[in-house]
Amino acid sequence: MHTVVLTKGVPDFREGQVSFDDDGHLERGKTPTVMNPNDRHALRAALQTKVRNGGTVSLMSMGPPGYMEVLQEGMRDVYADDLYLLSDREMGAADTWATAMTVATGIQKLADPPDLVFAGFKTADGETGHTGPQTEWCLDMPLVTHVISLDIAEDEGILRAKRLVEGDVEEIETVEAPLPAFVVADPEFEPTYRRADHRLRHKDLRETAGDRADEFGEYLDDGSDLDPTDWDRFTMWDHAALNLDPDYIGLDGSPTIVAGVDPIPKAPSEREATVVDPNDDAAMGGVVEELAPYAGGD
C-alpha cells in the first residue's frame, strides 16, 4: 500500500504574525510559513491508513525550498517515509489548475504509482478547495470528498469510507470506491486503532519517524555542510525534471488571478482590561453594575 499525501506551506495567520506591506499585500518574507491546517486531517488518514494496512507514505509539497521544514513537520506527523517538494521560478505564483496540473505531475512521475491520494479539503489562504479535486481530474481517479472515516479492503480492491453530505440537513453517506482512489478529508475525520496490535504498530512508526525527521533536520539546519537534496528519503523536482511547459504552470499557466487581498482586521486597540480583586466587595460590586444591562438581554 503506498500513499501520497498532498500537504502546501502557508502564512501563519495568528494575531501578530502576519504583515503587509503599505499596499496592503502579504509580506511572505516577512511572515512565517507553517503547515495548511487543513492538511493535518489528511495526514491523519494516511496514518491510520498506514497503521492499519502497512506500506509506505510520502509527502508531497510544491513551493519555495523553505517548505522543506514543513514536509519535515510532516514527516513526523505521518511517520512518512519520503518527502518529495515541487520546486523552481517557474511554478510560483500558480493559481489551484497550474497546481494541480504541476502536483499531479508529480505523482505521476512517482517509481510506486500511489493506490491512495490524500488531501486537505482547503487552504488557509486561498479556501478555494479546488486544488484536490482538480488533481484528482488530471490524474482520473475516484474521488471520495468530505471523508469522516474510512477502511481499505486491500483484498478486495476497495475503499469504504463515510462522508459528509451538506445541505438543508447535515447528511452522513455510506460510498465504496475501488483503488486507486483520491480522498479528501474533512476536518471531522477521526482515526480510530481499536485492536492492540495497531496500537503497538503506532507506537513503534512515531519512534522511527521521529529519528527519520531529526535526520532530516540535521541537513535543514543553519551552517550544516550537509545538502537535503543529498538526503536518500527526500527529492526535488523542477519543472524540467517533470517535464512541464513553463507556458503551462505557475502564472503564465493560471487562468485565474487575485484581484485583491484584505487584510485581517485587527482586534480593537482601544480595549484595555482592569485587574479586580475578587476580595474587594466595593471593586466586585462594580463588576457586577457593569454587566447587569447584558445579563438582562440588552
Second form
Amino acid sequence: MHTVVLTKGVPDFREGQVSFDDDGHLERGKTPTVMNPNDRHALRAALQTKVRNGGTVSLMSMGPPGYMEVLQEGMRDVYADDLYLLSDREMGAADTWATAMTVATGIQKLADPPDLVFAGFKTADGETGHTGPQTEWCLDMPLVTHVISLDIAEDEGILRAKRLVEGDVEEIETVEAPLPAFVVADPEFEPTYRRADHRLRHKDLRETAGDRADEFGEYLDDGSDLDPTDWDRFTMWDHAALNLDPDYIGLDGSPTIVAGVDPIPKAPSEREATVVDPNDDAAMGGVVEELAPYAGGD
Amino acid sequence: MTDDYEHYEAVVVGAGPGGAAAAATLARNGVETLVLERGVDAGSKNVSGGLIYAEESSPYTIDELFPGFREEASDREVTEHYIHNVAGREVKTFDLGELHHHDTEWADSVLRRKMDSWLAREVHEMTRETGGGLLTEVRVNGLLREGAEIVGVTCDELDPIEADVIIAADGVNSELARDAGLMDWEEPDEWFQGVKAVVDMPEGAIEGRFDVDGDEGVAHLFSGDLFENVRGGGFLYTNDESLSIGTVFHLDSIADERAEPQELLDNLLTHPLLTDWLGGEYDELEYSAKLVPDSKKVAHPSPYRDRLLLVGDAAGQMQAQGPIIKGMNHAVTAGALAAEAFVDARSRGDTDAAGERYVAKLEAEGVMDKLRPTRYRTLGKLGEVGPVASAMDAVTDSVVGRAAISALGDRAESLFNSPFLMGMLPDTRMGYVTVPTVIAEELGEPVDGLNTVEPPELDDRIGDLTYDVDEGNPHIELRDNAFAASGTAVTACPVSAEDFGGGCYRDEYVGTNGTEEHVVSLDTQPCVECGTCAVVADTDWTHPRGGKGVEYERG
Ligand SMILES: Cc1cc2nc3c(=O)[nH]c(=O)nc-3n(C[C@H](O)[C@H](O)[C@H](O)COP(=O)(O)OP(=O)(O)OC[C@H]3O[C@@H](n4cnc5c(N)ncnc54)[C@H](O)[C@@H]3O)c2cc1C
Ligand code: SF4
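Can you now output the form predicted in complex with the partner chain? The one shown was the form predicted on its own.
And the full complex, kicking off with our chain again.
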C-alpha cells in the first residue's frame, strides 16, 4: 500500500505568532510557517492506513524551500517514509488550479504509483477547499470527501469510508470506492486503533520515523553544510524535472483574479485593565457598578 | 466467534514490579507476551515507600531479572536503618539494621515513576522480540470468558484479546481478581493505607544531614504516640535528591478513629525529630496515597482460576514484617514464578496446568510462609482477639509493664530486630502505639529543635498533582450515599477532609419533606485512586480509563 499525503505550509495564525504591518497586511517574513492545521487530519488518516495495512507514506508539498521544515514535521507526525517538495520560482504565486496541476504531475511522476492520496479539507490561509478535489480531477481517481472514518480492504481493492454530509441536518454517509482513490479528510476524522498489534506497530513507527526526522534535521540545521537534496528520502523537483510549461503553472497559469483585498481590522493593541482584589469590598463594589448597566440590558 | 479475537500466548496486566518480572521471564523463554498498563507511563499510577529488597532466600530478585536495574532505576543503597519510638518529645532510637539485613542481599530506595518506566522500556524491548510488546494507556476492564471459562481480557481501549495465560499484576485494587471472584474489597482490616510526601533536598543536603556517602542512604521508621492511636507507623527514606516521608496504617484503624490521613502525615513532618533532616525549608514535590494488602490476612493460597494467575498486590502478596514493608520484592518473585509455571506447563503441552504449578512453586519456594507465617496464624491472631488485646495493652502500660521495659533497656533493641517476633506481632494498639510509647517514656531522651515546617494544605497538595480528568465519566459511583454507609470515606480518603470542600468526599445534610438526611457526595476529580473508598464506602469502584486520572511524576 503506497499512500501519498499532500500538505502545505501556512502562516502560524496563533495569537502572538502572526505579524501585520501598519496597513494590516500580513508580514510573511516575520510570521513563522507551520503545517496547515487541516492537513493533520489527512496525515492522521494516512497514518492509520499505514499502521493498519502496512506500506509506505510519501509526503508531498508544493512551495518554497522553507517548506522542508514542514515536511520534516509531517515526517514526525505521520511517520512518513519519503518527502517530496515541488519547488522553484516558476511555481510561485499559484492559485488552487495551478497548484493542483503541479501536484498532480508530481504524483504521476512517482516511481511507485499511489493506492491512496490524502488531502486536508482546506488551508488555513486560502480556505478555498479546492486544491484537493482539483488535484483529484487531474488524476482522475474516485474522490471521497469529508471522511471521518476509514477502512481499507486491500484484498478486495476497495476503501470503505464514513463521510460527514452537512446539509439542513448533519448526516453520516457510508461509501465504498475502488482503489486507487483520493480522500479528503474531515476535521472530525478520528483514527482508531482497537487492536494491540496496531498500537505496537504505531509505537515502532513512531520511534523509527522520529529517528528519520532527526536525521533530516541535521541537513536542515542552519549551521549545516549538508545539502538536503542529498538526503536519500527527500526529493525536490522543479518545473523542468516535472516537464511543466511555466505558462501553465505558478502565477501565469493561475486563472484566479483577486478582485481586491480588505485590510484586516487591527487588533486592539492595548487594553486597559485594572487589577481588582476580590477581597477589597470597595473595589468589588465598583466592578458591580460598572457591570450593572450591561446586566440591565443597556 | 472467538476466532476473530487477537491472540497472544501471554497477556500481562499491569507494569509494576510484578508485571515486569512476569513479562521479562516469559519473554526470555520465548513466550509471545503482551503487557497492558493503564497509566500514561508505567509508574504514573504507582506509589511505594519505597525500599526494594533483594532477599537472599528468594528465587528471583529484580537485578537478576533486569541487569542494570540498580545503576539505572533505583536511587541509593540503604545501609543504615533505625526505628524511633516516640512519646511527645521523648524519643528512643533503636538500630534496626539486623532486621533489615536479615535475609537481605541489598535494599535500595526507589521512586516508582523512575523505576517502573525504566522497567517498562526494558520489558517492551524484550517482549517486542517475541511478537508482543508493552502498551500504556490501556485499561483492562474485565475478563473474557468462553462459557464460564476465562480465556482472555476485555479492555476499554482495545477489542477483546485471548491468551493462553493471563497474568494479573494489576495491583491492590485488582479488578481482574475481583472479576474472577478471587479477592474482594470488603474488610478494612485486610488492608493498609499508605500516604506519602516526596520532599526536595538541596544538593549535598542528604549527605550532610544524614551523614552518608553520595551513593548511600538511610531508612528511618517512626512509631509511638505520633499518630493519635491509629495503628501503624511512619517512614523516611533518602532518595538521590529527595526524601520519601510517609505513613502506613491499618485501614480499619484509620476508619474507626475517623483519622485524617494527611494530618497524621503532618504530625510526622512537624515533629522536632525531623528538624535537622528537613533543615527548616520544606518543599513538597508530591503528595500521594495508595492501599496495600496485608498478606497475613489476604495472601491468596491459591491465586489462580482457569488461565488467570494473580501476582503481587493483586494476590494480596504484600508482607508487613513488623515495621518493614516488603511488597515489591514479593511481586517480583511471584511474577517470575507465575511466568516460570506457564513456561513449564507449555513445554509439557499442558498450558492449563500453569495455575497449579504456580501455587506449587509459591509453596516450594517458601513464599507463602513468608506471606502468611504459621506463627502469626497461631499466636498473632490470638493477640487480636478483643479482650486479649486489651489485656496485653493494659499490662504493657501498667507499672509492671513499664518496669519490665525499663529493665529490658537497650536489650529491647534486639527484640525489635527479631524477624521471628515481628512475624507474629499482633495487629493491635499494643505493638504500634503502646509499646513504643512506653519505651520512649521509660528509656527515651527529649529531642530539642524547633521544627518550623508548615506542610501544604490539602488543596495545595491536590493542586500540585497532574490530572487528566475524564469529564462526565466518573470511575467511582456511590451505591449508597447515606452517611452511615459511605461517610467513613470523608475522613479516610486522603484527598478529602471534614469541612474541606475541595476533595472527593463531602458530607452534607439534605432536607426533604421536613426531615433532614445526612448524606455524602462524591466528586472524583481530585481522586488519587488510592482505593480506600472501595473498601470503606459503598461504591462501584473501577480504575479510570487508560491514561486518565492522576499522573504521578515520582510515586
Ligand atoms: C505508602 C506505601 C509504602 C510502601 N512501601 C514499600 C516499601 O518500602 N517496599 C516495598 O517493597 N513495598 C512497599 N509498598 C508496597 C508496594 O508498593 C506494592 O506491594 C507493590 O507495588 C506491588 O507491586 P505490583 O506489581 O503487585 O503492583 P503495582 O505496583 O501496584 O502495579 C500495578 C500496575 O497495574 C496497573 N493496573 C492496575 N489496574 C490495571 C488495569 N485494569 N489495566 C491495566 N493496568 C492496570 C497499575 O497502573 C500499575 O502500574 C508500599 C506501598 C505504599 C502505598
Ligand atoms: S475517592 Fe476513593 S480512591 Fe479516590 S482518593 Fe478518595 S478514597 Fe482514594
